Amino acid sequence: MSKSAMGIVFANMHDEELPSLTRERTMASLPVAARYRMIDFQLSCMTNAKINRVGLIVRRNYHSLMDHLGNGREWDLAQKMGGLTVFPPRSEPMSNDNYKGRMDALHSILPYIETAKAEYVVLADCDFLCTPDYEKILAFHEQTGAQVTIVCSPYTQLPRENVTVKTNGQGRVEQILLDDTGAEGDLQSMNIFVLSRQLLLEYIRTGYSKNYRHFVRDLLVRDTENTGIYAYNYQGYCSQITDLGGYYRTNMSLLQPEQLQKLFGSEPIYTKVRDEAPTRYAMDAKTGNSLIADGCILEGTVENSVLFRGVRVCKGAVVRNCILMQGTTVEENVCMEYAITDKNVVITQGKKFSGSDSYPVYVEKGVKV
């Protein structure tokens, strides 16, 4: 990377799509892959690309995110110059409401962007589980002479509306579609954008003066013919979480070794370090094809499941095709399939329940069933 870059990450941009799991947390702090949070992947990819100035915009329910991030030390972002800066809801003076869109959020941190020294800015959300190589993306941005680069993945039909782009075959974006009317051969935006800091400042000031709230709909779509917008075709692991079923399938996909290698195989992914004991397996425990974090106690059967830290599966219990978050206890002789338990759930002795791949059973945080 020949020129410096800074990152801006939006923690809450897609919370409303997953209300059950984001009632008390942000999309950025959503647990994935047994011991990580969604934010870990964006922060790790940025620091791996030597992006050491990152602003994190939060809107609500950010206490668990703050606990996870601390001072940013695990991602090498605890620095005197730059580092990680978290912007709580509405940092503008004389304002009583929360931000209502990406442009509104960016305007609330305008002084932070104005005083930065970086040449480029990477804007990213936390609804895609992916590991983009930002050094390659920034090099592509420079080589093409793009004014805006949209990081995209091959088009797939998803449950909600997505931004789809059509290119001229050389990466230049000719059309941006907002209603998911794309077709095979098109590219789908991953809600990651690269542009110069000066252009972003122009966009923010223009958007504020015209009451624009949406970066793509109100600015990029209007400016497609006049601005050099390019699409970077990302070929790595990519899964978008749009609902509870999507969250379930994303985690389950990582039980396939090739998908797990695709996600974690290139650069290290950092997360908050906890001093947990290794998982303890009892003599009668049976496990197979599962991701199991440290600190668990397993006395029963666990198959095709994802277990986060501190989960206990008691004797005679059977857990299949499930996601059990931190601190879940499954008591004796429980049988559960296709279920998601939030943190600190207790499934009492003898219970039997199951969902399906499309509609997994969800148990809320702290509930005793």
The other form holds:
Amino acid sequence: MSKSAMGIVFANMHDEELPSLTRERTMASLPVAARYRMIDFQLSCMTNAKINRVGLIVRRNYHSLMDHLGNGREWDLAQKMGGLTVFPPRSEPMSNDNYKGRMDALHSILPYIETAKAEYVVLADCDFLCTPDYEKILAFHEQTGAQVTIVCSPYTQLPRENVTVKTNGQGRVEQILLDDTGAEGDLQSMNIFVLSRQLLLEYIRTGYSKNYRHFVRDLLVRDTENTGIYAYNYQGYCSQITDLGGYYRTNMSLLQPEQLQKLFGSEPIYTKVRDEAPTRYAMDAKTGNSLIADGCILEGTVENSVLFRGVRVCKGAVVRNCILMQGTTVEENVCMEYAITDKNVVITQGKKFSGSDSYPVYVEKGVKV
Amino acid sequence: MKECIAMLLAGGQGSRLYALTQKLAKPAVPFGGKYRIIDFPLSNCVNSGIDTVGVLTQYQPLVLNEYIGSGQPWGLDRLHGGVHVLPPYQTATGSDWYKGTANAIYQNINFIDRYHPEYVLILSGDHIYKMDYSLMIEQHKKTGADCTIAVLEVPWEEASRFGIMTADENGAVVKFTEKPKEPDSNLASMGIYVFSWDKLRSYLVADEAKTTSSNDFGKDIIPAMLSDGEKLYTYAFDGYWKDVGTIDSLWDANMDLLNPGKPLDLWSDEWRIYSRTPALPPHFIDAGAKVDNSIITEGCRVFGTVENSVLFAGVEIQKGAAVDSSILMPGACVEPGAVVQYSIVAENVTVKTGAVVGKKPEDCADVDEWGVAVVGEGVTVGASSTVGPKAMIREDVKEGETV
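Can you return the structure of this protein in the form predicted in complex with the partner chain rather than the form predicted on its own?
Okay, now the whole complex, with that chain kicking things off.
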């Protein structure tokens, strides 16, 4: 068993990639996979690996996230020693903007990291839907004697402004490529890093004094050669959410039973309990190839779709290739295809609309169509 | 100091549920896709504003204890009060099992006294219903009663199965008869009582002193109060209420959830029933599956046909399997080509390829032949075997066997 680790999760990194879906929420609180939010996967994987001191850095739009997390009890992170700590932005008296980059944010929680007792720190963003096994990753980190381990995966799609790495074939990173649109690297970074707490503290102090703001660009890339950086080749379910199309594809990929198994197969994924009743299928409801959460009442036809908690599909309605978020109501005789409805959307009687596979229609939170 | 606390009698074996209660107390029996029976009285308490509940356990308490835990799923992990599991315990003068419902409360007089309540609500853990106890307590206060008993109008022809209350025009109880042959009222006791604590306390002490007493609320305490001329009132309840103490009634109550008339609505927001839920992914319905008039919850994977059934968490219905009018408890698996109909299948049962469990009433030559088949916890029903109607299976069924 490896030495202990703590986690630091960045809630807002990559928000700008999904402007419509993150207008009122963070990347971390983005609803995904019919009953979860992106952060559930990170927090659950940390808890499952006994990482029970987790700091969460939020920058803006974090009301929905705070509401979701509460005191962290549902992830077993309500603990006397450690547990979940949420860090809202620290507003500097002399500055009218909050965090500029990852290093600045880390500097603002310096005492939290200094007073921790953990040997290692796991830094993670929330833009990859994945279930990394941190016990294995920490063991890899120790075995290789790495100073920094970057959790990587084979390309899931053509990288978009993404970080990739070239390795020597044995996991040692020889080159880090920023904005590697040409896919020259061997593996893509999943924006998850493991390093010792002492090294992180050094990085934070150096970064602060030299005005380095970006962890990868200003610290890792600058000295790749002299730093023992290793890439951990993660083989589990992995999908990066970079835009609305990617969001759609990620959810839809879970309709393949082997992908669903890959994501949920090993350890439990926790989320906020909402005390919904089970889903009720009425007489003559038709359902096929769909992933459905609790609390739904289905009277119409649902095919190739992902339904979040408390969705209602009334008689005669047809829903195909759609993602319907929590509390969506589809009234009688609606026909909709290739649509994403945000929370509490109402599609009124008889409406017909459709997007396409590559360009799904998005209906904003609370809108009545 | 609490105005009212609840005492929930959860020690019953539920012997008429046979294989389902071999390792479980009746209140822990799964119900309605994601609940256990005890979720209903516990949620009713919380929704009625009662934040202190003593749960009296005795028979097979392990699952129940673990399930209740800190009481957090019901919001009963309170700084003052909350839920407390109360098993029988040893004292300086000896120890005793709970001899009857009244004795169970008697043995916990000290627990109740710690909260100095005005009123004590006595509940049982074997009924499915939604009820606002605060209205009943309100009536108890208004009438100045010593005891208020919740009653339900039942069909006259069924009245002789219940404890029947005869009341005057103001609702005051004039007579109580346990299972009368010729009932003169159709108001059945629901086993829900509100007592003024001082009064109940003295009757419990007096009852304990009687060596001939069976220490039971219905048989001893209520008759004693009546004959002493204490003020007993009925509280009329007209919602859905179902005793799920038998295989047939448990099956019926689950089927009631599928009734489009929704006699019991679990989906409305206003009176939620809370439960402890496992962390499982959403359920998946395959392209080749057929689901009709059923209730399905998290962790289920359906590749076959499911009709008129209730599936609990993590149930798997494989390709070509058919499930009809059945209740499948957590973790059950029905393999390809197997048929489960008119059955209750307990936790972690595997029904192997080609097996047939249960029988449709219309396929039974004789009406008396038909009944719900029950397969107990952890049993494997072997490939191509047949489990007949009314069967009560506690051990594995071998391949090809007919039971």
